[in-house]
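As a starting point, one isolated chain is supplied in structure tokens, in the form predicted on its own.
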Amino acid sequence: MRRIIWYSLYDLLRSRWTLVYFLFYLALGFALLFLNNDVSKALITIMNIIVVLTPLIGTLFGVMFFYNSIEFTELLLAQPIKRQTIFLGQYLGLSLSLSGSLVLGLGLPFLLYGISSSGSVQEFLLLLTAGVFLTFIFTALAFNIGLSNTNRIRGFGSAILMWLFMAVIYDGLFLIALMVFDEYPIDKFALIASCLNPIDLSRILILLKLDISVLLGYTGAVFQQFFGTTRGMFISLTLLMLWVLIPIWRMIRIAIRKDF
């Protein structure tokens, strides 16, 4: 598995798209720090970009990488190597490459700006953690889509639809439900619905850490009461970890049973 991870990393590091992804976050970090004197405002802007762009990149890169390396995967499957080793190695190589581009691209500008000596270190680390989690989650979901769809067009369409649902449509349905049932006690429903979407869960964690829960509306106090505590933070990170592990488990299960 280490050899497969290393090969995937080496192949992706030579790709210009990985370099473009790194340079985008690098330029974004320098631009926001140049335009904003307040680090908190820069973090809010980056958060709004990360929670939408990172899942999209993870999904598209995951699907493209899976379909473009299908011939190499079939060659590996002809060798005495376990299937879970092959697909898990490729998945980790891609996820680590994208996560490294994100962390380095945003980390370098903020380190040069002096984030380590400011009071926003924890918020920045939580932002990077959420971005890494979203990368691993949506890359795993993309591999699931690739394994479930032999047709590339159908696979790309399903991947974009999945990202569109979680990033846009889900929030719209969530807000409509809150408006329709605003006369009922829907605190628990709001908490559960937020946990069922990793994008919403990551956004809430960052907003609460930045002490701007008022932006969450009238349910902000409920979120602050639950997610703002140490126990709530631990539960939230555990849920994000489950969002990573469950798609990986399903990916391995499909890979073992799939007839290539």
The other form holds:
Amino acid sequence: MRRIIWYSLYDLLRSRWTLVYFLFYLALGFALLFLNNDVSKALITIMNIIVVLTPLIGTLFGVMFFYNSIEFTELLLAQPIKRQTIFLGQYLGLSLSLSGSLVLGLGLPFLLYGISSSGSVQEFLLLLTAGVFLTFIFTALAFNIGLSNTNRIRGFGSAILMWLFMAVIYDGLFLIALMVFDEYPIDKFALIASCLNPIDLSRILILLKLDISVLLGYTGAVFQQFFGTTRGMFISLTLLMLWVLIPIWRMIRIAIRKDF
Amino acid sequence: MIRIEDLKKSFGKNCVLNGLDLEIEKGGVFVILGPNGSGKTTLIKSILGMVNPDSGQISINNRSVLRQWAYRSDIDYLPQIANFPANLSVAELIRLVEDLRHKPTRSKELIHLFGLQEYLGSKLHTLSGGTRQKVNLVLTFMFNSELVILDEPTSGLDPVALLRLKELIRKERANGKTIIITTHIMSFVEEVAERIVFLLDGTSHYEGSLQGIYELTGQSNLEEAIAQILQQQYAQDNLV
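Next block, the form predicted in complex with its partner chain, ref. the form predicted on its own:
Okay, now the whole complex, with that chain kicking things off.
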């Protein structure tokens, strides 16, 4: 497995897109910190970008990488290696490379700015953690889509729809539901609904830590009220972990049964 | 060496292998023939465990290989389409595959045979189709396994590389290896094959020596012999 992870990483680290993704975060970090000079504002802006962009990039790179390497995957399938090792290795290679771009791209400007002495280290680390979680989740979901769709166009379409649904449409539907069922007690519905969307979950996780109640929104407030800050964070982290593990489990299951 | 019993595989409504029985003896060149969609690649991929058959049995050296993986360390396989990770160089790809098997290889000798020395540092996406097929051939033959499976090995090769490939196949056969090939190039079959199987609609319609198919059909070349079997089959289908 180590070799497959390593070679996938190696292949990706030399691709132009990984570099572009890294440079984007680097530029973003520098621009926000050195033009703005307010760490907490910069953190909120970065959060808003991370919760939308990391899922998008994870999804797009995930399906692209999967379809691009399908012939190479077939070559690996003919080698004496277990199927789960091949797919898990490729998945980890891609997720680690994308996470690396994120962590280094944002980490470097923040280190240079002197975040370690600014008192926002924990918040910043949590932000990166949420970004890494989202990358792992959406890459796994993209691999699921790739494995289930032999037709590339349909695969790409489904992947983009999935991202659009989670990042944009879900919130809209949620708001409509809140308005329509205004007169009913819907705390529990809201709580469950936000657990079913990893983007919402990570937003709540970060905002609970940043302790900005105005930005928490309805679900965040319910979350805080229901669980309290520390337990709320613990629960959202656990749920994010499940959001990584369940798609990985399904990915391996499909991979074992699939014909190549 | 390889025994296939009542092998069935459908993709949706499309039945590709329909109760195929086949026995491939150890040693020699065995060619699988058949029109497009007759199940050649599906058969090969079933032997390699890349396709999961719906029912039936495949055993190599009297051991069932279904849902196993370790047996593949004794098989060399050349896939039909040669496409590799774009950002790796030829040398890196060869090293990767060597790393995966932990077996002694003869990659240097094969790189020399196919004239790939000057391409070792080149990225794979910059290579032409024929050069990629040569890299593919090096990756296939470098482990010196007992069983070699080649899916359309001639595609994209220039005449010199094709000659080298034929020489290589003859040499490997003389070393007692079992080589299974699928191809559409009949002249290639006539030059290298000892035994052939002709697949049609997922079952075997002829299995035996090259000489046998000439005698059966009364033809003197393979193309015409195959055409005659196909015509007979269509005539029968129309009668039914």
